[in-house]
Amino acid sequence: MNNDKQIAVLGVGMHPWGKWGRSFVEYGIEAARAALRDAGLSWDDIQYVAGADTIRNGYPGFIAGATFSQALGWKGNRVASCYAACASGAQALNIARAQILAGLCDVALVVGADTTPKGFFTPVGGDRPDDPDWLRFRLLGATNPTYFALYARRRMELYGATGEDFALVKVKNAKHGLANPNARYRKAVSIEDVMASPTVADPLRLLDICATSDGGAALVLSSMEYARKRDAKPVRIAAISTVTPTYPQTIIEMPNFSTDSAAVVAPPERAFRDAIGFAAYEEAGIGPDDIDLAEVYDLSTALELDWYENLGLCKEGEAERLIRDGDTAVGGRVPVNPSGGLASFGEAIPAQAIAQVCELTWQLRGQADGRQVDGATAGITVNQGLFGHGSSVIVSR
């Protein structure tokens, strides 16, 4: 690994997942105060914050970096807010590490939070006709469960996979999340269990779909140099992928509905979501072998099932081998969502991505009581947002 482009993380802290019905505010700065003692700092420590926007909160969401630094206390340092939808927490883990590698600041705080309403989400409020996002809410009655629904209904087609195996991913994230703390759900469920709730948009039922989120996650990252005056040996960021997609795209991602054409240019070498992860382990310098555990994006139980191969945990179509096997359960051999993913968490958009690296940071300290990956020395996340935000962070000790 690249040393001269590695950070180190000093200090991870989350509010819990659920639906308490306050203030964004109040969860981040919550997780914002757990980082800052976890790295046993202070928020007179802190040079720049980064913040991940939320668009349900009216303008403070919109400028989360000053909202957050507002609440602590204002001491004049500088900030950024930014959006990117699901991949928002890793563009502000992004923004941090260019100051921080830039020289331009030693340490850097980066919090994302939300407060969601009840059931899936909706289009942002107004009538914006030229808008995909909108279109296909509107035109298409498209929403995010049946994006879902289509990527599942892939994989039954094209390998083979059942409403079973589906299960079987929620099974083992429930598993999980028994031990998380900050898990919105921390209950055990059986495939049963799963085939007998509602269906919600054919093949997937209401338990192989995650719930949206009340929550809040930060990170308080340094400079290698500031970090081993204070450890000999950090929990470091060794990679951190925003990648979009190439020209042509030729799979559909939401909110688009249609893609481009092959006609005559040739379909790139990598899909969009294949190039996300390995951008991260380019740039890391490491592959997929060298991954111990992973936190994916499992929006779904189907949609997690297609991280695995496109992570590189297996080839094409053998995903249903992996998780029939128990090769991504705690003590299989890469652990897949040991969190206990989205399927315990649900949804709170800003702050995912975020929370996925305290939870490999947590891994690769030994504190993850209860879901502990042995001997774990680096991780993997996958998060995507729309309209081409990739994100992928790989953590490492």
The other form holds:
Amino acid sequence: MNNDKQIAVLGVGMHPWGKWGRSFVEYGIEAARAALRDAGLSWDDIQYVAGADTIRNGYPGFIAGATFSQALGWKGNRVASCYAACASGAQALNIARAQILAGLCDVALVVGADTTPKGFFTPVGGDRPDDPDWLRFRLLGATNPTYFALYARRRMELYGATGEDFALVKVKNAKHGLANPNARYRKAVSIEDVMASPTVADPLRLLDICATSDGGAALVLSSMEYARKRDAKPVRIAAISTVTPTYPQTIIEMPNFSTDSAAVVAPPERAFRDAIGFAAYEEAGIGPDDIDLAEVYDLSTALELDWYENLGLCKEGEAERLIRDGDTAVGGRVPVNPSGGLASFGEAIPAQAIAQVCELTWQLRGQADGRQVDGATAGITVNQGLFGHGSSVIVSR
Amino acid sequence: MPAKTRVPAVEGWFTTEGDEPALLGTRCRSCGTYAFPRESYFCKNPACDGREFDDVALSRRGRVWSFTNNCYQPPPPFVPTSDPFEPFAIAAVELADEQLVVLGQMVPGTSVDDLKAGMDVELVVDTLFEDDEHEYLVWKWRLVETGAPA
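Having displayed the form predicted on its own, please output the structure of the form predicted in complex with the partner chain.
Now the complete complex, all chains and molecules, led by this one.
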């Protein structure tokens, strides 16, 4: 790693994912306390709190940093709250990193948690004809799975992907999730199970699409100097990418009605999803060949295959071969989603990017019982938040 | 009973008069880039500081980039038109001149089994939903008959 702008992960913690029906604050605080215990620190040691916001919990959700601080006991610590949809957790992590690298604090806590409704995610209520996220439901009936399905079908049309290829992703992730105590679904799934589940948005079936879940995740972070007094070889955050797309964005993205036009400005060298991981690799000074494992945002099974290519784990059009050959299973060349991924967790939006970092930390410490990637020293996460928020984190040891 | 008034489900996104309806986008007066839906504040081209835009009718024909359907009824503000819900197809369509991809429902009767990437489609205006007094209109894509003149 050439990057000298690194921070340490002292502790990680999660509240198990599920449909618990309790307040998001409870999940966040359970996760924060678990991360503090893991770090061997107390709440008194935390100087800064960055909260990833949830928009479905009203006022306390929109100001998550203060809400989590109050629940842990107000003590006048500095605080930040941020929202970037699915990328919120990476943004909160990035805010805490900046504080630490600037020397403004030594130890920070990052927390994200969510309580989700049943069924499809829906836009914020009321009549809002100026909001594309409202209009896409009104004018097209375009749900989130609609967009996932457009990408899945594109893989079938371009590369000959099949429903069985997509099902293999679910089978792999379900197997990984069996051993994860924080996973919501801990049940083996067969190709037949996936193919027998009802179609939601052709070609994607119910078991191809991730659920929405309650959950919470937290990280205790510090400067390298602070960490080395406690641990000679701490897990490090080597890079955080939070890039936007470059104009023109020529792949249709949720919740938009259209892409940008490439009539005047040629498409960029790297499309958005390629650029997200590239920026992280560049910042860390490493490349795809240096990566031992990845946690990617498998909103759908087919989307996981897209990420293999976006992260440079294989060339375009080769992802189906990777999943068929078992390259991305634990024990394979470059395991993807050893945690079980969204397939085993369901999505708890502001917690999810933080949970990805929790898993990489356990993996790099050799603590991922039952799903351990042997000898892992570097891992990457990738994810994407609505309206153009890239998110990728490289963790190393 | 008087006929229902036909009104667009969204104002200013497409034409409703005549036999050849079209999506209404904009073209930047400074750099010439296209946008849909219409641009009114700033040009998205980072090299352009244009603030003025001409309304343009976009190409009525395009090619299917990808497609899917909805097998479950979407949540509000989607307005269901049948009970029980009937699946409908959605296509992402590439417009060659404007070099952009636009989403739209396929007209009723076209399913995913009828579609392949690269097929030619054209734009029509069709009913999205109705209430007691109004028929709300939206743009949809329709497969171009094989052999029809381009």
